[in-house]
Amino acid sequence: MGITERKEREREEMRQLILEAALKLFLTNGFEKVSIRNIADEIEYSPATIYLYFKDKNELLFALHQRGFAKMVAEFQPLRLLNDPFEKLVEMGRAYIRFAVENPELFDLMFIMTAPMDKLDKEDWVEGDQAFGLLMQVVQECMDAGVFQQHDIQSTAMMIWSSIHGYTALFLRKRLGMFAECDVPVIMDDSFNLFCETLRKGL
């Protein structure tokens, strides 16, 4: 490995170290209460080091959102090869839940944490738009195939996403205490299947 390649690798490793520290502190203390100095202290470097990689805290938040949505969209991509549009939609729902369970901290920052969305540059937020765009595309395919009746595509996709999201957030936030812990996985799975069946029969 040459000097240039080694320096680039070291730079990327430092960037990821900073992002991991920022993610931990944002989730623990809240975005507004975390400073660049706090992040620098977490990785035992000076604040000046952070500024070599990110111009401010907002850029850090944006980078974490990008990473989270890019990872989630990557998990959706293989599902586009499925021929049956409703099967594709169901598997996207399963992939969304699986992503949340396997990446709870990223999911928390992306969707649950009281994150200052106004700090994000929405015009450049390609990954977030791409994720919802994939959902709308599959919903449109379900309508075209006669699985769903014709409805407003954005409203339909929003209804489906918010339902799956709410179900997932309740699980991650441990708001299912009304059920015996040993029953939760079965209830979660049954609820998801019932939701999908309801969609197929009634939308």
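Which structure goes with the form predicted together with the DNA, now that we have seen the form predicted on its own?
Nothing else is written out below except the one chain.
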């Protein structure tokens, strides 16, 4: 009975169609300014239809959020080639910041916006979990290689992630108004390099 399979496939195609349209609109107009009606218009369906494929707007956002992680993980792949674990860590941080600056809307959805996380009960956040696992792995390598002293991995990884995340969060939410606009990138860079140096010397 291939008919139910086809139905299911069509259903999945429709979901993807919605997500694609939503992503396109979000990336061009920003999240705040895109409504369910806009998305419905884009795919030439009624707004009510969207609710046949997603429970509510948050679920739709969460689906996009997963796409964001897929993209980020893809961009992290080249790092696997690096041999020096510390260099790998540093480049990972740089990639994180670069991703945030180049994909502000996606990054927002993944790490800053409240909306997509509102419904999540407990440990459904597989994507975040995996990404953090990757970081812990690299940190472990640094410790094994003697670049860092032995410390609790979770806390160490958390410390590094938080630090890197801080830059992006403050930058994306426009909290660096105390610097001249043109100085911001260079200060961010200097600051990041200083952090790396400090880690290498002090951790």
